[in-house]
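This document starts with one chain, in the form predicted on its own, laid out as structure tokens.
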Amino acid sequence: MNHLPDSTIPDLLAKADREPLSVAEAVELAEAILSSNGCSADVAAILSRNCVAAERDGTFSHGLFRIAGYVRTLRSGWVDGRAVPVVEAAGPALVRADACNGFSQVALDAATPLLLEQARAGVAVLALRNSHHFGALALDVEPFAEQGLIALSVVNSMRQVAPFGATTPIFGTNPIAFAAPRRGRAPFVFDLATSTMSNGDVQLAAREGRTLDEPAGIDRQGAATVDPRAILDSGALVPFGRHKGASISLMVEILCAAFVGGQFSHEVDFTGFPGAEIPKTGQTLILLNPQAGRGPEADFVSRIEALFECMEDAGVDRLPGERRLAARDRAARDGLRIAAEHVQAMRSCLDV
């Protein structure tokens, strides 16, 4: 494996200590970044997008703090940074993908085609196998309903979350991410973990020396905390809403593991694979064309805005996404500040 940086690494991270990158120029730094990690120019090109696009919308915790955690992973030899999917139809409405031990990004990308034009008749439902995820799970559904389409994707990760009642991880943070058109605006997106949050946010709150707002997760012994590092140290998250977060957390297990032929999150396991920390699981995706469903006439958006305009009528004063869409604005006018930490975390990537 070569890992010579490209000669606009250097140049970007040093601009990058004094000033906001641009997207294109941090998409640039860490597309160059994987590629001098082992990643094909596709692979590279899909992750970079992905991880700048999380962190443009305010997703810190799967942006590019994820750039190191990447690296890490493909030196260790755990994932395949040039695996080249296989995508087939196995029904009129079943896609499968094998992302042939890569990243399940890439292999969503390559199917793609496939779900549109099978959802195009009411229903597709892509069973994704073999395959790593690390990203913000929004970003696989929002392109579908910039399609029109209804889109909802469920991925597990690794043993991270104690079930309800239990004092050991077996779930993973297992989140869920919907997507719905709208007329004239982006698509309503959110994306939620099972867990009471991302594993992601309590890694950046240990790091940071904060300790988390309310109990989110047990210690060692299996008692309530607020410190991360504890959760992180031999403890576990928990899941939210208590038995009824823990079920949806099983759902998504046996959506992700015994339906697409994946690994449940307790099963995977990184031994003798230093540095992986990219859980090799499976996803689940399913597009429904809201048209389909209703008829021709009726339109689903208009329902959909009369919903909407309901609720702020009752109160609601912000939609869920809506701060990330206002992130997302911030980015393309001011540009991406990024912190001194995952600065130097991206720098540490160009050592040999």
Contents of the next structure:
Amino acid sequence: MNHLPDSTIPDLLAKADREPLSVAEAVELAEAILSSNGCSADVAAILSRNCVAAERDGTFSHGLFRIAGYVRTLRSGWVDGRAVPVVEAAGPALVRADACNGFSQVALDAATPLLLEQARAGVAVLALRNSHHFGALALDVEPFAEQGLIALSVVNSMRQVAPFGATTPIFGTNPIAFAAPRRGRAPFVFDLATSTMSNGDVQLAAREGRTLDEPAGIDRQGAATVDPRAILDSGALVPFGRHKGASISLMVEILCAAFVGGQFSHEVDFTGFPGAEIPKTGQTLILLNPQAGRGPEADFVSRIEALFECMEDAGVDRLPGERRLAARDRAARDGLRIAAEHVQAMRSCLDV
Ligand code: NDP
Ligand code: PYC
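Right, and the form predicted together with pyrrole-2-carboxylate (PYC) of this protein, after the form predicted on its own?
Everything in the complex follows now, all chains and molecules, and the chain you saw is the first one.
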């Protein structure tokens, strides 16, 4: 599966050791690594942009740190880096997509023209199955809000969250992302795991030897713990907000497995593929045309801007998504300083 490394890779890795890379250079690096490890040109381009966008936005749990995991999973044969998704209109407001054991973002890209066409009429729903998601979900919804639509998406993953009242992991970290257009500025976006923390952040804390700020999970005996290693070592994360977050996580399982025809997180089994890390699950995306709900005379954007102003008057000092946009601006200005450990992990992706 592996080809000789692209000659640009060692140069960019050496540069990353010394100084920040521009966003474009980081995309070039990630794309070359993925292309050298079994991805088609289209897939490598989509995934590298996605992964670097997470890094750029300061979502380090799903940024360049994940490249080595992508590569290990590609090499294991669990995911098909050359899959060509199949997209079909399954109704006037329903698009069904089969990622064909490839990456979700690639299938979403293929489904986007049809989704936009349907959503202009009022609503469109994407039911995506047979897909692997290892990224930040904000990036799946934000482009639709840039086109003037409201977007809501959910993804399930692999068993790592104990339902409220249980000590065995059943749910995934099951994120939800929502985006809505704003007037003259980047869309409003929130994006959150339905667990106390994402698995990616727990892994980063474990690598850096950090104790968690609060008990985000349980150890193998079921006791609450702030030790990230205890969570990862046969323990579990827990849902945010106790039984309330657990219900939302359960909803994500239903929407991403039962609805789309995929697997529940607890059914994902890649034990036959040593090295695999990326769950094969499902995704649901709902798009709404904001004007369709209110009628043409009313202005959706004015209404939400008024709400944000009201929140600001009440003392809210920042909206969800503002840290992400500030990180994006910083990355455009200063480039991306990549942690030495992650540069080294990317270098290991050149070993054949
Ligand atoms: P965070 O807890 O860091 O943030 C969740 C949301 O809350 C963000 O929209 C964030 O905005 C907002 N927020 C945080 N602090 C504040 C505040 N003080 N006031 C207002 N809003 C705030 O995210 P998670 O750790 O839960 O998730 C991180 C990433 O992991 C996400 O991108 C998610 O999609 C991804 N993930 C992916 C999975 C997958 O299966 N692919 C599984 C689980 C997670 P801001 O970003 O601006 O800080
Ligand atoms: O960080 O929890 C996570 C995660 C699961 C799948 C992809 N990311």
